[in-house]
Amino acid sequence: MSTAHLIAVGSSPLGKTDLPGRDLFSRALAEAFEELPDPADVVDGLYVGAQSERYENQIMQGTLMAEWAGLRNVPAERVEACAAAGALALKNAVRDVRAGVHDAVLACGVEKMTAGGTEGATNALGAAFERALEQRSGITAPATYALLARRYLHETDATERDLGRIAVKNHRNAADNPRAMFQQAVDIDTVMDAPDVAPPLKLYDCAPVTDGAAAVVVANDEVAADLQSRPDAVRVAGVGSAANNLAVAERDLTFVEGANVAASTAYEDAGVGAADIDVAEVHDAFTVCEALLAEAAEFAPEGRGIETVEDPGDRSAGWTDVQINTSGGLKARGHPIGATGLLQAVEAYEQLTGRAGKRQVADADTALLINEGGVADAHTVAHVLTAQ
């Protein structure tokens, strides 16, 4: 089996923009290939993660992005697993390179979420819910995650303020991230005084609607060596993927089983354990998600995931030393649905190659990415990345 490496990454500006999706993709592509030959001279396949065609009334995203990358007559496919679409694109690219199907593949993601306004984004995201019961009830993503948060607060000694502290931590990280949508810190009083969205979740507990794109080049040993990029490359050591029930009513609200399975599979594939992970980017679409995923990834003991905000030495017994969402996470870096999983890879790449600036975690050499689609773990994709 060939080794898969991330040899280059790029992203567009994140936030509300007048740029259409294909131009956002072009911005990400330009950064990824800034020090490489043209895409057509490097990659021979493309996967694009895109959550919904509703935003821009555009399907055939694989063909469109291949065209804008200057690729002709190569396999180019759109993949979808709601917010896990980006990680699914990366997983497929890694699979193809490992299997020798392609020498190098472009994994990308794009979403122009603001195109349809708040109503359009709400409806597009609602399509990820189970149709017969959940969609017809009128439930929204914040309301569904509020169910998880309410149950978590009921079953543990965590408080709304504890969730708010996760938002404070992620905004602080984003303030040092030039890619982030919100590059400013907030204090806990601002978070707690913000209006409710779906109690107990307040405004700062929720990731923003975001326009954006990301691109990652996945290559085998030969391509990485030919491009003289291996010293700056990152190895994809482990991959895991799991689909749980679509309907929230069918699941344990405080144990994200699918994420646990996906992370454990990625650990086994990489030959590592939770304690070996230095940095992790997890899917904090809502603050409670970060706490739940810290536990699902086996970083934290049950009920103590809220301690992601603490320095490792101040955490409860049973916690690892991992640093979580150094990018600012979905909460503050931004959440352009189809690109989110790849933006996680961008942050891990920068951490593992020593390019994270003020966010840099000392001696970081192993990272975990957890990207989820649907509510909680309807579909979860996990990757373990290691420095060369």
Contents of the next structure:
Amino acid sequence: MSTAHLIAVGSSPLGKTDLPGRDLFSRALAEAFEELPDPADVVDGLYVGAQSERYENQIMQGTLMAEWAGLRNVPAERVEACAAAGALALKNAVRDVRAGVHDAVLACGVEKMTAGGTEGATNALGAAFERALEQRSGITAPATYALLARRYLHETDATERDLGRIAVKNHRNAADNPRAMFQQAVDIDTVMDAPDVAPPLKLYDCAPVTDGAAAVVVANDEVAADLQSRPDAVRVAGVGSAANNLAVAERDLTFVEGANVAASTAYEDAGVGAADIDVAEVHDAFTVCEALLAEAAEFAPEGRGIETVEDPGDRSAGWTDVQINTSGGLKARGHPIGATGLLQAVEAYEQLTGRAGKRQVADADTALLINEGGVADAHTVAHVLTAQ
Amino acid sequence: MTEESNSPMTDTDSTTTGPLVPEDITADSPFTLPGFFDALSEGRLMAARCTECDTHLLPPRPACYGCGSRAVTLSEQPRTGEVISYTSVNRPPSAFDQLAPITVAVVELDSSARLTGRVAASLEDVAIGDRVELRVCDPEAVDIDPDFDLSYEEEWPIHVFELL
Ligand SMILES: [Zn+2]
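Now that the form predicted on its own has been shown, please provide the structure of the form predicted in complex with the partner chain.
Every component of the complex follows; first up is the chain already shown.
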């Protein structure tokens, strides 16, 4: 089995932009290949994560992105698992490189979420939920996660203010991230005074509607070694994924079992344990997710995931010293659905290669990524990345 | 094939504990959505019950996510249960604008089956543990934009919970 390396990354501006999806992809591609030969001389396959064709009335994204990258007559496929699509693209690229199917693959993701306004995004995202009983009850993404949050606050001693502090932490991290959509801190009073979206979740508990794209190059040992201009690639050491329940009603509301399985599989694949992880990007589409995923990743004891906001020395016994969502997370870096899993990989790449600037975690050499789609872990993809 | 396998099984008349056969899976069986909603229109809420691990699956389906078994049988469900979690959809999908804000809950029925539904009460009046009862509504009596429905969904009833 060949080793899969992440040899280059790129992202587009994130936020409400004047660029359609293919142009957002062009931006991400241009950054990723800034110091590389033409994509056609490097990669021989492409996966693109894209949540919904409702935004731009465009499917066949594999063909479109391949054309825009100058690739012709190579495998190029769109993958879909709602917000887990980006990591699914990465997973498929890693699988192909490990298996020797391709020497190098471009994994990318793109979403033009603002195309139809908030209403368009609400309607497009609603398709991720179970149709027969749940969509027909009028639920939305914030509402499904509010059902998790309400139950989490009921079963633990966490409070709405504790959830709000996760948003404060992630905004503070994003203030130091030049890629982030919201490069400014917010205080807890602003968070607590913001309007309700789906109680107990308020505006700052929810990741924003974001336009954006990301692209990463996954390569085998030979290609990684040939491209001397970027000698500091990181290794994709572990991969795991799992599908859990589609309907929120049928899932465990306070333990994301599928995410636990995906993370455990990735740890085992990489030969590491939770305590080895220095930095983690986890899927904080809503603040409560970060607490749930800290527990699912086995960073935190059951019911103590809420302490993700505390400095490692101030957390309960049983917590690891991991730093979570140094990028600002989905909440503050931005959440262009199909690109999010790859934006997580961009942050890990920067942390593991010492490029994270003011966000840099000292001596970070092992990272975990958890990307989810549907409500909570309806679909989870986890990756472990290590410095060379 | 036995005579019985031509008609949907219920807990009271089930004699099989194996996988469904293709002929079981027709639009008049509650193992399909048309059959499930036909039964619901008549006031019968149907789940599949796993005969191996007793997980209740609502709506019914051909296999159990709890243990993987296909030995599932139909089981009519009680209409009462309790609120496990709840929230309010302040900005619902556009087809539901006339209903906003929508109180929704995850309800655990007295059988242990769970389903999500609207609650006919304001958010302030709902709490975890509240007892509720399922009511089934004619779709035309609920103010959802008819364009929301796919062609095959137009006759399907809409469910809602009422506080007891
Ligand atoms: Zn079972």
